[in-house]
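Single chain ahead, by itself, as structure tokens, in the form predicted on its own.
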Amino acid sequence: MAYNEKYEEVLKRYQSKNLEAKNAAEARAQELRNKFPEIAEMDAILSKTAIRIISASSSGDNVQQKVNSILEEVAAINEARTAFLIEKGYPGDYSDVKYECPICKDTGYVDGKMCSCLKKELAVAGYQSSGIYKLIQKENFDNFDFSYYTGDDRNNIENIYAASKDFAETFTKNEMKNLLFIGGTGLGKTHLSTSIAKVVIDKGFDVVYETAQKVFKDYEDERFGRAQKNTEGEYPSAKYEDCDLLIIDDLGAEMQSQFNSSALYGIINTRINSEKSTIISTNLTQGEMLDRYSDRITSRLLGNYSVCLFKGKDIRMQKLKNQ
């Protein structure tokens, strides 16, 4: 399923989640009223609370005293109701509305802004459509294997691992942090990038993880009128500039062109100016990057990113030899 379709599917589900939670709670409450006349009697009194308070507020005399008396009565009834349910073997909050996300009450938004729970689901939807979701399930900080590195290479990867974990665990919107992973194939760049993505997603931030080839294709499709807008009226390229953390994998594997270089500069410059964090991984050496990209691109990468040089022997090849 394409990212836009996944995106729309998540949004559509959120449109009904809040109502479904309320309907489920009402169904449980009706179950209790049907089974226990005592609950039905208490609920009948509680249902008239708002009308009673409005009536007391318009009575003119001793308004606050009357309202307080009503509230005290309601509190006593709720307490008695809870005790009754527990006595009958039910949880005290059995008929309460139970939201998956108590922050937004399953609406997906808080004060007009997208809730972290919705952001997380949208990010996961992006991973599912791009294939990264499967990587997240099997590549994380807990299962990173240091045994494939020896000597100085082992010390080096331990330092990179520590920096990556610190990046993920201390990630916040309020501080821009950028990483540039440089090294040959099979040295752990994707594993650590995926590990960071998982932790940051679990913290509720909006993460986009994509290959450089796909990123530049999206910009190209937009440039030549082939791109489709999402339900919020944005082109796919917008997520690369707006997300909390952008991870671009395999920079340098894309076709070398002036358009791709311009798109890369635009992404890097926009995110630096808006102080949004980015991780870029590449198989190119620093020298190859200097030859391939303009000075204005490489100067921003090397000047605004913490460079992590991956060293060692291709882990994939080591695994093949050990089979």
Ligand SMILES: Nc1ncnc2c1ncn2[C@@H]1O[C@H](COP(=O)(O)OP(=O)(O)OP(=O)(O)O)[C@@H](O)[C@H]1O
The other form holds:
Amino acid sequence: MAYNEKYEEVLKRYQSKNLEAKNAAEARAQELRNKFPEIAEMDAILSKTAIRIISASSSGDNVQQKVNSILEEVAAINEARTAFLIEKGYPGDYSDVKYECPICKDTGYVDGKMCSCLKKELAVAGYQSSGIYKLIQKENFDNFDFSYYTGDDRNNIENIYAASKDFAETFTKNEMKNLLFIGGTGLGKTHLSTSIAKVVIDKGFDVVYETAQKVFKDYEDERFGRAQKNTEGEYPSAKYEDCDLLIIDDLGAEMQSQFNSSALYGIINTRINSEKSTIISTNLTQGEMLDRYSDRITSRLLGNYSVCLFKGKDIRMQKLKNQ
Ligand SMILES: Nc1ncnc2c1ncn2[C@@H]1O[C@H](COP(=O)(O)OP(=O)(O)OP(=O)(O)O)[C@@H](O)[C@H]1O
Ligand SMILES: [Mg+2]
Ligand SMILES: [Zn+2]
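Form predicted in complex with this ligand, following the form predicted on its own:
Below is the entire complex, every chain and molecule, led by the chain shown above.
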């Protein structure tokens, strides 16, 4: 699937990362040998260490003693090599293998378990393919501020926040949960959608976040032959039906047309039938939604989605005034 390409990119890069670190170290060692005959000589001896130990081990008597003396010699050469490099103005460990992650040596795994470095990269790949990489950095559960809401609005948003957090933290593929965020401009709908996306991506699910305008444009491009298929032969719109969690922001901002209406019906209906979770936010009131969309759309939205009504004073304006 297209939105997984970034994931695959990361996994692919990890397959060769460990080897590349070793190759880069070997290239640096070769550079030193070309420049300094002393290093070439020392490396020639060091490169025979394993063979010398093996033949000493099978030589009959005094094996331990022979092995020890080889190891001592090797340690002395290594020490001399480091000192030589420092004297020539190089870091002593110039030709050592340098892993980005010393814990897993850039393999991505430790004792068969995924290393935290790989997990982190996959999460970033998830953010990137979700479409909200930048938003996620500044809009998440941690910096959601309740003080912008007063009186009943504050209680209301606390409930919505709790429901959103629960939605994110208990998200699984096995249970369809849908949210419909309704409310005026600047009340935190996008902020909470993004917050949910981050948590769900961190749990390893495929999340797609897109504005309604872009979603419909993708369907339109496809319809009029302007869309390109990805390497797996899928159109961009396939992700809206396939992903684990779809977030459509700003429903109602798109142009009103029969085409858009049937595309919307297609997405909503397909996702309900395949029991995949969706979050939709809109500025439209429930009345406006009933006017604008057909009954088969609104009955699905109001019947299968938990409706969260956002109330309060435009936080964008509040922030401007506070500046
Ligand atoms: N509770 C909050 N704490 C801190 N910042 C917030 C909060 N809610 C919203 N914001 C910020 O205020 C701005 C507007 O919020 P947001 O984009 O979520 O509104 P919205 O409800 O999606 O509005 P619109 O309907 O216009 O899309 C954003 O910059 C957002 O980060
Ligand atoms: Mg918004
Ligand atoms: Zn690691």
